[in-house]
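Just one chain is shown here, as structure tokens, and it is the form predicted alone.
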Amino acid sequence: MHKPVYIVNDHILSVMGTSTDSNWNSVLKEESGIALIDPLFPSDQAIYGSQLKAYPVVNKKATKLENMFLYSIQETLRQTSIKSSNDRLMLFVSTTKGNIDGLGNKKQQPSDRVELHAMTHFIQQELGLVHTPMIVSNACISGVLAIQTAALYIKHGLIDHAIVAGGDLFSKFTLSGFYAFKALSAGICKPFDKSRDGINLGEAIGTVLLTSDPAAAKALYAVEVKGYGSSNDANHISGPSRDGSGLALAVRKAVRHIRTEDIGFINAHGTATLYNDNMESLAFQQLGLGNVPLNSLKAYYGHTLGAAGVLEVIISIRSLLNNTIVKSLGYEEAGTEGTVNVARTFIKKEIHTVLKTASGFGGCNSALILRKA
């Protein structure tokens, strides 16, 4: 018998705040964490992004990213009855580049936890976790895919509880890559808008606690992971299929056990690049979801890579719990081939179910259905 899976607690550490509540309040005020950033290399355009200037230091021997992970995970567990030493608990880490800043740091040799397994081993030892963490590093869908993977582990009885923590840094390595693609916005990004011109990068940590037994975990809330799906259309090394077919396949898998008309809103990937937003619009139109209220959070946080899927799930859960669909910041005029109902304002309405999607390099796509228990 398969077990149901619930998200029961969370934490966000970002430029918007050091707790989920502070982040949610900043979003409600339409505050963007994106600002003009000191250039990390010679550039012929201004660079905008969200970057933490200060962060909690849990261990002086830890890197910036490790301290961010440790703080967020500890804050997530602190409010529940689940202890890090629980032998039915497992950590799933979502990241695309980990301690990538160590490659350019002469004080930190490449052997000192630049490799993802070394970083997660350090985190495991610091937290006293029994089991070796699982690393999910699959481009921009890493966070959503990590939640799906953790849910499957619980569903099949391999574990009872899971921590999913996603995080990445605002680094010269990543920034220069998107700069080379000419994919960076000249200002604060505008997801799905006609004048969108690219992404902003950001750094953050998002952490959620999943369990099969909310009561045992002393849950602060219970949102069921009702459905999930992933796909890879193998279209191109740097993007999904432009017709949205790969994303549509992932969503069809996620919605198998629900009625699509029950979806209260969609939290899209919404990077504000020309091709991503257009592809998503076509996928949602194919699925008959073109009129469902939709938003993107990228103009609030930037694209936080391995953190994005987890962070955006957390804000979407806050939307469910508060019956509030968040305004898609930066959107003014329709600019996609497919029909999408982008939220121009905050919408107060009774909502029980959200569809969360993510798409990334290599043609990977992932989708989650979350429902209030």
Second form
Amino acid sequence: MHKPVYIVNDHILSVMGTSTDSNWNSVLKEESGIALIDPLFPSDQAIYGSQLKAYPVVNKKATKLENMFLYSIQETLRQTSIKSSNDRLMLFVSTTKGNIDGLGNKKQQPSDRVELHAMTHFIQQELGLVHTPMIVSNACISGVLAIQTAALYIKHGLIDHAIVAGGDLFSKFTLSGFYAFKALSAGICKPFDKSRDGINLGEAIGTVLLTSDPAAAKALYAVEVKGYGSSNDANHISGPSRDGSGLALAVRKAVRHIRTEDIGFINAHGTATLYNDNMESLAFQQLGLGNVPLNSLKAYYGHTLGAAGVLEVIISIRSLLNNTIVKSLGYEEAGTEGTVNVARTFIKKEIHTVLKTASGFGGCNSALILRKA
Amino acid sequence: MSELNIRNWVYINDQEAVMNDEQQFSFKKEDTADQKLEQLYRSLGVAYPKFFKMDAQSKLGWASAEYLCEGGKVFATNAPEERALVLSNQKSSLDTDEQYQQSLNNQEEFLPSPSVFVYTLANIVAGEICIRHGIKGENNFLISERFDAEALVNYTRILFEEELCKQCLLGWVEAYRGRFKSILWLVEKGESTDDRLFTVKNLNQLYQKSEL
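Can you switch from the form predicted alone and show the form predicted together with the partner chain instead?
So here's everything in the complex, that chain up top.
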């Protein structure tokens, strides 16, 4: 007997605030967390990004990223009846690079915990989690894919509850790589806009709590994980497919058990590179979703890598609960091959279902359908 | 659900490449990892120039999948989107991460390489395998301190039960500081013998065989 799976609580730690409420309020005010920052290396262009100058210190032995994870996970559990010692609870960590800044240290120490399993083991010990956490590291779809993986574990009865925590640092390592790719925007990024010129990187943690039993968890809300699917373009390791067919494959799986006309809005990946946004527009058009209101949150947060999928799911859940589709910040003029209905303003309307997508290096794509219970 | 059968399995370690219990290639002890992987490529007799652009981990995964998929023959009955790929390892892309980091330490000549940077993600080896074999289905890359047969079997079984795939390639791929090790399975529904049943026990036994 398969169990339904619900997301029942969440937490965001970002430059926009140390709670989901503060993040949501900043988004409603159209505030961007992206600013001009120290490039960390000799750069011939101004670098914009979102970086946390201060963060909550839970444990003095923890790294910055570990403290961010610990804080966000504790805050997520705090308001529910699920304890970290629950033996039916499992943690799923989504990250691309973990404590990558430790790799640049002149004398690297074991306490830098550069390897992802070492970081995750530390988090497990600190929180007193019974099960060894699962680490999903699948480029920019990690967050969405970790939610899929956790939901499947619950649905198939392996566990009853899951924490999915996604996070990555704003690091010289990653920043320089996207700089070398000439993929960084000269200002605050403009997803799906005609004049978009690349991405901003950001750092954040997003955490969600999943369960098969919202009542037992004393849930604050319940949004069902109704569909999921991932795919690979099998085309190119660093460029998205030209025609969007790979992303369309993931979305088709995610919408298997719903009617596509029920989708109230799409929260796209929308990195604001020419190729990504173009690819997405073609995918949504061929799926017959070209008229569905669509947004990208990258101009608020930048691309937060392992956090992005989780963080964007949380903002999308707020949208569902408040019947408010978030304005796609930075968008002015259509500039993609496929026709998509990018949200130019905040839209107040009755919505119950969202399609969330992500795509990343390695040609991977991922999609989720979430529905208000 | 009908049983899941291990159709093929392959491991490559620093000494040899073995498929379904038969040695396919044996490495010279004195050779470097780069030399070993290039010899393996030559022995496979496939013209795939992109191989030389890959990092060691991707070369290793590519060569492993080349055996496992029997030149694509194994996919005859299924569509690209019905093929899944679930990989795992301990160190993510640390081998290439360290090389890339070296290039960042030179402040005088700051020239980070995009072609190195792209390999600083765990799942790039998965992308290379998908490109080579037209795998367009489910993808996942799991990091674990040790080989975790239980996680691989659990997740793969769920993918089949959910009808998210009809075939799945899964296993472990890791290259780090001149040493490498991969072990991959190709799993599909069908009749099976005891030693080919897709179980945690069988995966662990085969993993033991691949250990040096």
